[in-house]
Each structure stands twice: as C-alpha cells, then as structure tokens.
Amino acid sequence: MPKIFYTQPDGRQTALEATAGDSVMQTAVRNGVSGIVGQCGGSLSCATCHVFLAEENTDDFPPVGDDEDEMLDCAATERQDNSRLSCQLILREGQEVHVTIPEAQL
C-alpha cells in the first residue's frame, strides 16, 4: 500500500494511507487534506494541485509532460524546480511520497 507524506506550509505533516493507481490529488481530496483542491477532478485543467515533490521522489514518477508544464506556469504559487500537479502523480504499490503544499492554490 502506497504512503503519501503531505507537509504543509508552516510545517505540519499528515501521512496518509493511499490505493495503488490513484492520485496524489484524489488521496488528498478524499481525505480532506487541506490545500489541494483539485478543482478540474484530476483532467489537467487546471493547477489547484500544485505540490512540491521531495527529490528523493523524482524518478519515481514519469517527468513533467507539456500539458502539466503548460498548466504548472498557471499555478498560483510560484512554480519550482520539483513543482508537480498532484493529479499527475500516480501512486504504485509500496510507494513513499513525500509533497509539499504551496502557500496558495487559487
């Protein structure tokens, strides 16, 4: 079973319990996980999901297609180096994620 570490702005941490093949964004939104939004559902309409990937997780998940990279310079928060939208990240069995939360989704 997949584990998501999910840091907030000023520091606090909720580790949750996720599903293989679901989101970093669905498991955040079904659990109430404040600051991700998700406001498209997960289509890539928009960057209310916006996270910042530990690096220990980068190659853990494929690289930043152009519709993400598109959609990721509309985020409210500055994008960074390891910035993802969540509803890109999909989760594989015995995976530990670790994400940060921006200041600002919409």
Second form
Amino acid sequence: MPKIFYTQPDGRQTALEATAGDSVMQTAVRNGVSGIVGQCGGSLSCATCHVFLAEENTDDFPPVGDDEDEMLDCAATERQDNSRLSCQLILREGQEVHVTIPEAQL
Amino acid sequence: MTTHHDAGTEFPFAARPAAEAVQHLRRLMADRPMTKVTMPHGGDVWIVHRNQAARQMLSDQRFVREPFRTGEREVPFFVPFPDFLRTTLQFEDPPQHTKLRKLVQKAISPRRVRDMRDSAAAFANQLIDTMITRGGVRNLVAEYAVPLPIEMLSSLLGVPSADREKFERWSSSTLSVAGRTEQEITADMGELAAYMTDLIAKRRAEPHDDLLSSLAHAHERDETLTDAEILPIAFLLIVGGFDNTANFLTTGVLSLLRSDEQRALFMTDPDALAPTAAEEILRHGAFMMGQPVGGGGGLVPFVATQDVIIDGQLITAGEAVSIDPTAANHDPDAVTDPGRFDITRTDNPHLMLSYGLHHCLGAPLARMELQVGMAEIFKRLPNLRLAGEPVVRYDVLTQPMTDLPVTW
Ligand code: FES
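What's the form predicted in complex with its partner chain like, now that we've got the form predicted on its own?
Expanding to the full complex; the earlier chain stays at the top.
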C-alpha cells in the first residue's frame, strides 16, 4: 500500500495510506488534507494542487509533462525545481512519497 | 417540479429557518445520494446531494454536455436555458473544451490573479472613499459589491478605461439586479457583442497585456482561436463573473454583520482571515443572512454517455445529472459541524464553484475579489452596520440582494 507524508508550510505532517492508481491530490482531497484544493479534479486546468516533491522521490514519477509545465507557471506560489502538480503524481504499490504543501494555492 | 416523499427528506423542499434546513439536508443525505427531479423545463434530472458522490460525478468524463450544445436535448433547468449560454465553454467537452479552457485558464490563473490583487484593493478603497464622501446610508450592493467585479473583469479583458462606463452599462444589463426587460437585455447584448468584436479585432492588430490579446494571439502555439470562439468566452466571463461575485460579496458582508462573534473574530486580522472566511461564505453564507433557506438548487447538468453507478445509484445512459451545492456544502461526511459558521475553517470542501473539468472558470478571480472586498470594507469601516433590512429579489433564480443599506 503506498504511503504519503504531507508536510504543511508550518511543519505539521500528515501521513496517509493510499491506494495504488490514485494520485497524491486525490488522496489529499479525499482525506481533507489542508492546502491541496484540486479544484479541477485532476484535469490539469487549475494549478491548485501544487506541491514540492521530496528529492528522494524525484525519479519515482514520470517527469513533468508539457501541460503540467505550463500550469505550474500559473500556480499561486512561485514554482521551484521540485514543484509538481499532485494530480499528476499517480501512486504505485509500495511507494513512500514525501511532499511539502506551498503557502498558497489560491 | 415533482417531489420525492420520505418523512422529512423530500427534495426539493420549501424554505425554512436555516438550522432546520441544515437538519433537513442531513436527513436527505442519510437517506440517499441523489434525487430524480422533474424540472420546469427540459424534463428529468438526477440531482446529486452527497459531497463525495458529487465530486465523483463531476470528475467522470462519461458525463458530457454535448447533447445540450447541439440542441439534441433541452437542458433540464428551472428556467428556459438561455441560448447564448449554450454556445459557451461550459457546454464544450474535451478535446475542444481542453484547448479553450487551458488558454483562458492561463489568463485567469491563481498567479495572474495574485498580480491583480493590489489593484483590486486600490479600487475597493476608491469605492469606499466615495461612500464615505457621500455619507449617510449607502447601498452596499450598488456602490461596492457590483462595481468591484466589473472593474476587475474589464481590466482583465482589456477594456480601455475610457470605455468602462459603456461596458459597465451593457454588461450589468444581464445582471439580475438591473431589472431590465428581455428586450432591453437582447439589445444591450447586441451592442456589447459588437463592441467586443471590434475590440478583439483591435487586439489582433495590436496586442496589449490582457486576456483578449492573449486569446487573439494564441495561434503562436498552434492553437488558433477565431473571433467566434473568443466572443463567447468573453460573454461567459461577463455573465458568470459579475452577478455571482457581487452576490458572494454582499452575502459575505451581511453574514458577518449578522454574526457579532464571527465579525469580532474577523476584525482581529481581516487580511489573514480573509481566505478562510471567503471559503466559509461560499459554503454557508446564504444560511447566515437571517432569511429562510430552501432546497432545490442544481448546477448546469450533464448527460450520461453510458450506464454509470455513483454511490450505489444507477444513472442510465441518456439520463441527465446535476449537483446540488447547497446539500453538498452541508454534508456531515465532508464538513464537520456543517451548520456552524466558522470563518477559520481550513478543511472546507464546498462545491459552490463546482469541481472537475467544468469548475468555475473565474474561480481564482472570484475568490480574490471576495477576499479583498471583505478585508478592505471591514478594515476601513470597522463600525459598519445595517441601516435597514436588505432587499432580496425572489423572482429571479439567483435571488440576489439588490439593496443592502449600511452605515458606519
Ligand atoms: S487538480 Fe487541477 S491541476 Fe491538479
């Protein structure tokens, strides 16, 4: 079962067991993790699911796609090298993923 | 509309005191995820009440709007669905929708809107200055809540300041608060369309840093948009943008004026509390206005392209389905203590701006305007208070307030 650790901007952490095939955004929204809105439901048109992906997880997911890249430029919090849209981070069995939530999504 | 009968769980249900309405919604959602309702126009539609089920439906691409756009099917709705709205982005499905949507979304992105925040605050303060100068009892709807979104949208679209007044007159014509006749609205819409078409042509020839220019020049990335595609987008923003945002802002101010406890809390730090307060106003503000609340609302529907089971209920291919944000916003499984108005609530999965592919295009802008509009008025006028009863128009669908008399 994949596991996700969400760290809030103030350092608080939430750990969640997830389902393979779900995204990091879906898991957050379903469990009421603050700071991930996911308004467009994962259709890459809102940029309100922005997260910073831990370095050790960089290679666990396919690289940023063109559409994701464009939407990251639209995010409310300035993107960084490890910025991802969490609706594009689809979980696989056995994964352990660490993400940090930015100051603002809206 | 036909009514589903189960003791205390009927839907739609007549207006009752807010706390009772919350209880009614609770029983309704405990009983079933959705209700099939016969609309005054366009026939039957499933209306989904539960929050999670609504999200699931809204993010499932087997529900589409094509049959409404082509006219193959009438939109099940409370009023005859306006034709000019059927040709907008709301009624496109992927892939056409994706192309248009992405282009517009970039222009109204959280990022872009953040950059507009200072000018929104400055304009809000100008409006407040004028109210202070006039003094006495002011109508917050006409003097604050309506002009703020109009100004922001016209600057986003790139309407030259010299033309703002004309633009404001035409575009506010569609506002339910304007009380114009069907004929006057049609004439105004014609003039607005001619004006916008002309402006699009100008921006094609000479681009500025605004939404119309970026849409007109989108072809650089192999994404050509014709005037016929751009115009409805502008219309959708105008029609969808003003009325709703003005309503949200008026509701927000009134709900705080009605709650001494939450207003005192808000006053401790309006800027910091504005984001969560705005979400709570979207979720529950209508229940805080001191008026009875009914149940029966639904957003623009979709049609199932195949049989789909949502939350145990079969929706058959060809059936229409919509969501009921009022219920979903008070679903005890999604929102803790849904009857409580709490402007510090951080987990607030309300569906007032919808969700999924067709979520409110102007959501970032509407949110920003609501946050700024709330914070500025209470910062400048900490003693703001009601100077009479608000006037609500019940004869139009959105039941907007047309007058909120305030003094300070
Ligand atoms: S949920 Fe909208 S872009 Fe990820």
